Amino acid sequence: MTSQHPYQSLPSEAFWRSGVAQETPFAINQIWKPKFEINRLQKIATAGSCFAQHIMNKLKKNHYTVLDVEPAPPGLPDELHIKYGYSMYSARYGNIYSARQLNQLAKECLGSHQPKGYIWRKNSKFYDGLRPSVEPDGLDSKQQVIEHRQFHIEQVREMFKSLDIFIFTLGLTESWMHRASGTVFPIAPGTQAGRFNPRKHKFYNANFKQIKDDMNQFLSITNEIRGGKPFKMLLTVSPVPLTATASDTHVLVATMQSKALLRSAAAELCSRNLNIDYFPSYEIVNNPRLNSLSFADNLRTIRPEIVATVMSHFFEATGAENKKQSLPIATPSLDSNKIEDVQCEEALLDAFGSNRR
């Protein structure tokens, strides 16, 4: 008589054979389940890292109700949307690749932290260093810096009041922080704007425990602006590499912790959280079938046909489309030359390491 074990009861998806090396890796059956309903009805809020600029676009080409609390001015054409910080995601706040961002963020719409430090100057041009690329040409003084941030965030405090849905797509680890004030910015003050001084700037790198704190504060302040109306969040954490870092360790090892803190974050705050759950871009993109095919040529990029795989898995789980017709079984032509155009500010930092060999 065969003994009886947990094993054998358990779906083809359980095991790495059958729910892997067997598997398409374009069309993967039950990789997502998702808790909660997701609808082109609910009002869909994006932000995070570069990854998540992909994500705006495929709900909005599907006719998600995308909430846009920024657009474009008219007149402005669609080619320049991006480079001026419009139609990347829910607001103009350009990425946010932290945990402590976000949360920094949401309390400045709550009105509980006020940054120093971000006003940033190149040349005779003024920036907001917490979203250095929405004017690529600066502002003429530190006044006009101020006052779009206020109705800059005056917009976004409405968008979390508004949203039924939240995604947020986590980036990095790493930041670079004002000392005295612990205002953190999505990239280190001299790169793009600004002058680096480093009695005032200092490297941050989040733990596991600063990263679930921020995510938890994030979500206590954004109830609080709501006025208690409850609301669902779903993460996912991006599939991208780090350009460069500075931890004092090699870029591969820096990468591996950053992504593997994020998502042991992502998949703690699920647990205990009913109204949030995790996507798993991430997964699917650096599944071992796809060889790297994934990626362009400078293994960063992620391919625009591998971005509409992510988002199949995506849409088939929420009933928006049928998985199975929709994707291809065999492996899709690739073209390392047709890249989505995205903005990432990170991807700055490959300009200072280019010459060194």
Second form
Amino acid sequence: MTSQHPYQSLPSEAFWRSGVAQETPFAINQIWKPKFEINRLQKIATAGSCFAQHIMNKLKKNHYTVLDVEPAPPGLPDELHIKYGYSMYSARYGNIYSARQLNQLAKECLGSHQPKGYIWRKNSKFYDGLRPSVEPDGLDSKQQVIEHRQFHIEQVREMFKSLDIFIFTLGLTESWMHRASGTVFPIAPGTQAGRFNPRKHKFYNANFKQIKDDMNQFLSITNEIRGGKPFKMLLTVSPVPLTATASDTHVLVATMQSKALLRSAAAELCSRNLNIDYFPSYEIVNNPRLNSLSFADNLRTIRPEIVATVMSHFFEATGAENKKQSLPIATPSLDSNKIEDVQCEEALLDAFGSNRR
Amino acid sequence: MKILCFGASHVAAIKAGFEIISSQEKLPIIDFFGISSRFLNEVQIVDDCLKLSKYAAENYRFTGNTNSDNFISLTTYDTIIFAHESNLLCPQYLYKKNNLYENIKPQLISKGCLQQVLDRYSPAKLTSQTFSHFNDLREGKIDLAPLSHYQWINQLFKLFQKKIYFIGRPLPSEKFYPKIYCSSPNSIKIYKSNNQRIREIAKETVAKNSIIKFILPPEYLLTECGFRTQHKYMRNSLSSRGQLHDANNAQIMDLTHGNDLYGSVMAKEILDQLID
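What does the same protein look like in the form predicted in complex with its partner chain, given that the last one was the form predicted alone?
Then the entire complex follows, led off by the chain already shown.
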């Protein structure tokens, strides 16, 4: 008589050998089973860390209804859109790396949070420290920064009201905080503009509970902004490693810790909310079967072929595409100069870090 | 100083404007060259001369001298007034419809970004896209069909760098597709803010002696949004592009060409800049 056990009737994707070791990493069967329908008629808004820009690009190219509440001026050449923070996401918020940053933005839209210490200066120009990259030339006065921020927040509020699905990529746990107000910034003051002052600014590294609480608050606030109108959220975790860490640990350890926390928080949120799903872009990129081939020479930037692979899984699962027809070329280029252009303030740390070798 | 005012149909208003002023004050020597926009592709610049094809030669107006081979020497001119193509304040280069609203709502645009948009006429950045291919333009039925004349206009701009005064064409009448752009008080405020920055940039091109100097229509010619011309400054009887039947007056109104009054205001603006 053969003994019975729970693993006997499991499908092939439940086993490492058949699900990973013997599976093509470019078309992994059943890696994502969407909890809800995502179609081209739903209004989709995107936000998050650098990797989320790829999602926005691919959704647009595949004719999904992606909101863009702050569209680029038609006369601005396409190659300058990203420089001025246009066409990256559904609004010009730049990269939103952390759950705290997202929560803070939603609070600002609701009117329950007024950021402090966010007007940064560089030479004679002024910058919005909450999205310093969107105006690379800076603005002429503090008043202009305030006006542009007010305009931006109005547009983001409309975005939150109108969207059907919000796609958010969790990127970092580390951020820099204005001590007095708790305002967090996407990048440390002093890197792109502004001045770092240890009496005014402090390092903040969110733990699991803080990430989860911020995301839950975000859900609750967004619900309030929308007057209770339900919406869906698709979470991803950015597979892009940290450029640098201020956590006093090795950057490899800090990266793994950060991603593990974000991934755990995403799983927790997903398991407790029917309207939240998780799309495993992080896992597809970090699949050991790819032997780090997902990354360009710097072992950080995701190669375009892999981005295409990630999104083909997305489109296949949502019914928009047959993944078998969109396999990448067998020997993808490793030329990092050909990487699809994305904006990543975090990369500035690499360019300006004092220990750069 | 010898000036060439160059363009297509919009040269007519500027010419009329200078003629009005000439009865009041002494003007520099100005020649006017106008050619139907359909024949702009039939023009070339060869050896510092405008060379007109057979078809172009049958469809142009010029107050100066032409030789028998349809060459117009440009070397005799010190300055070009360019009365063609989009005005810097044209909203279709600035605002785009998004999928939340019925009409086009404006974005607050920084001066740095506006500078990039307005730099489109710099010789190095001049492309066919500068002149056409915008869906919004086509929807508004205002712009020309896709043209390749940017290539020789680029040469013209290079040839006359720092000696070009760009006035473009008039902004269309306030009656021209009035509902395309949102006219809420908040939107008007944003248009004004952006227009103010565009005006600053235009003034700077003159003050800094830029490759191309931009002269904008004064605000009093325009409506509140700052990108439509008050109808009294537009031609009312010329049949051309951008025409509309006026039910009240039973006439065809031209909504895109300035009239003599418009021309005289712009002529004064140009003279003010040239004298400065």
